[in-house]
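One chain comes next, on its own, written as structure tokens: the form predicted on its own.
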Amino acid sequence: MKYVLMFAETEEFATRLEAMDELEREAAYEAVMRWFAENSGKITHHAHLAPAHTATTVRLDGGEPVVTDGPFVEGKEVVSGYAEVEVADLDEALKLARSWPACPVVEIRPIA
């Protein structure tokens, strides 16, 4: 089965990351790179997204489409990246998500 793991940052996580010194930040990034390396056999694609303030949103909810700068929803969680994985089942996808070393929220969706 194919799933997408969407990694969401919270305001608290972003604040903690910004407060880290260079060595702490390096260690955090190394943990992420190690996670990708350890799970490379299951990951078919992944990407880190540009910050939410760089987003452009097209709203299609009635009338003419409206294009605005910024994310669609103002929220406390922002998707910052994703990994497409091919695993046996949802349990295996959950195991991967539970081992993610960074953002505190991982949303899992099957690929249709």
Given for the second form:
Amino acid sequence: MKYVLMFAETEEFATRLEAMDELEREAAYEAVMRWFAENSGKITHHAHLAPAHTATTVRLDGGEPVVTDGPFVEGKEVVSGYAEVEVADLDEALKLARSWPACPVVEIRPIA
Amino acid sequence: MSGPDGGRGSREALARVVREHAGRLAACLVSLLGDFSAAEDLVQDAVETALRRWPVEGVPDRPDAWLLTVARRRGLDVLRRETNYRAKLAQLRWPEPGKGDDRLRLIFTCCHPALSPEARIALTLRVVCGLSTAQIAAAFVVPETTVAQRITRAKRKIAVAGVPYRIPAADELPERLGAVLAVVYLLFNEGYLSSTGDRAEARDLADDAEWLAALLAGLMPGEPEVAGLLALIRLHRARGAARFDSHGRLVPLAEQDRTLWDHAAIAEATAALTRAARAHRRPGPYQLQAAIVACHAEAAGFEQTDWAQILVLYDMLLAVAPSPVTRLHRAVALRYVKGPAAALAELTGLEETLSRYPLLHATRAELLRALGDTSQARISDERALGLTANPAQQALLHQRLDPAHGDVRCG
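Next block, the form predicted together with its partner chain, ref. the form predicted on its own:
The complete assembly is shown below, putting the previous chain first.
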């Protein structure tokens, strides 16, 4: 089955990342690279997104499309990247999500 | 077997027969069809047909074969377009030769943490215990449509999100087993501890919980916590006859007539608990809670309770499963070891987290009364009364607030 793991950051996590020194940040990135390398057989596609303040939202539910600055939901948790994975079932996807070494929230969605 | 009289006893007997077979049939059909939702629909349909027809026609000699036949016929009918399913159903032999009990896989799927807690309970009752949606709704006093929606949503999630139908791998097992045991324990609490005796029409969920725990214990003999939960349930139930007086009022532990307890069942459950604990040496929250209940159950009278031992067990329990409610219960044990003042001091640290918990205030009232502070005790009793919705607890508190009866213990 195919799933998308959506990685979400929290303000707290961003602050912590900000406060890291060069070496710590390098180690954090390395852990992420290692995770992708170790699971490369299951990951079919992945991307890191630019920060939420670069988002632009288009609303089509009114008459004319309305373009606004920012993400479509303002919240404490912001999607910062995703990985599409191909695994046997939800348990295997959960196992991948559990071992994710970076941002603190992962949402798992099956691809319809 | 049972005739067409349709009284409560025969209804329960009927439910028991269904329970013995529905889960097995569901497990078999899920394996066969590879489709949890479709298989479950067929079993539920067969169960409902049985509940309708057996009270009139009597229980058939081979209830399992009867249920299978109904489920298969229905399957061949509704799955008309699924030629693949039809071919599989047509070949089904019953009972499946050489196949073990698949119900464990069924239980782990129903109690998957990706499902909401309410859905886990409803699914387990329906799929593993063979309850109808109406029976579940009656047991939880919620509308039938609510239960039906929960089940539909959960089944859709199982299918779409790919919730697996298998026993978890060893590295996931402790956590996943914890989720299963939590469902069984919750069912038990719903049926036993919060039962007030006025829902005679509702199915006894404590019975289903004990049955599930026994099933799990049989299927997972290497897990001491399963044995612990079964012992815990049996130890509670062995004292069931003394919990309510002839007017249906809750009788506090200290005043229960211990001759009404089932001492053979208590001895048996305690022995099973001891065996599991000795064989595995892996104490966990259910074994420890069962050990505490065993201490109470084995005491000849309230005054002979081994409170020092109970206090040790509570400390162990808090080490493996810290919880404010457990700390409250420990404070009650402390009262009988170190006195009411020491126990009251323990409660001070819990007041914030448990401010909405009636038992905190009721316990506080008892301790204050023991220390001679009746006016403060009344205030605490009144707070407890304002917080509980349980009629049996309410009756007890009213009795205590009535100046004629000053010293009735809660719990």
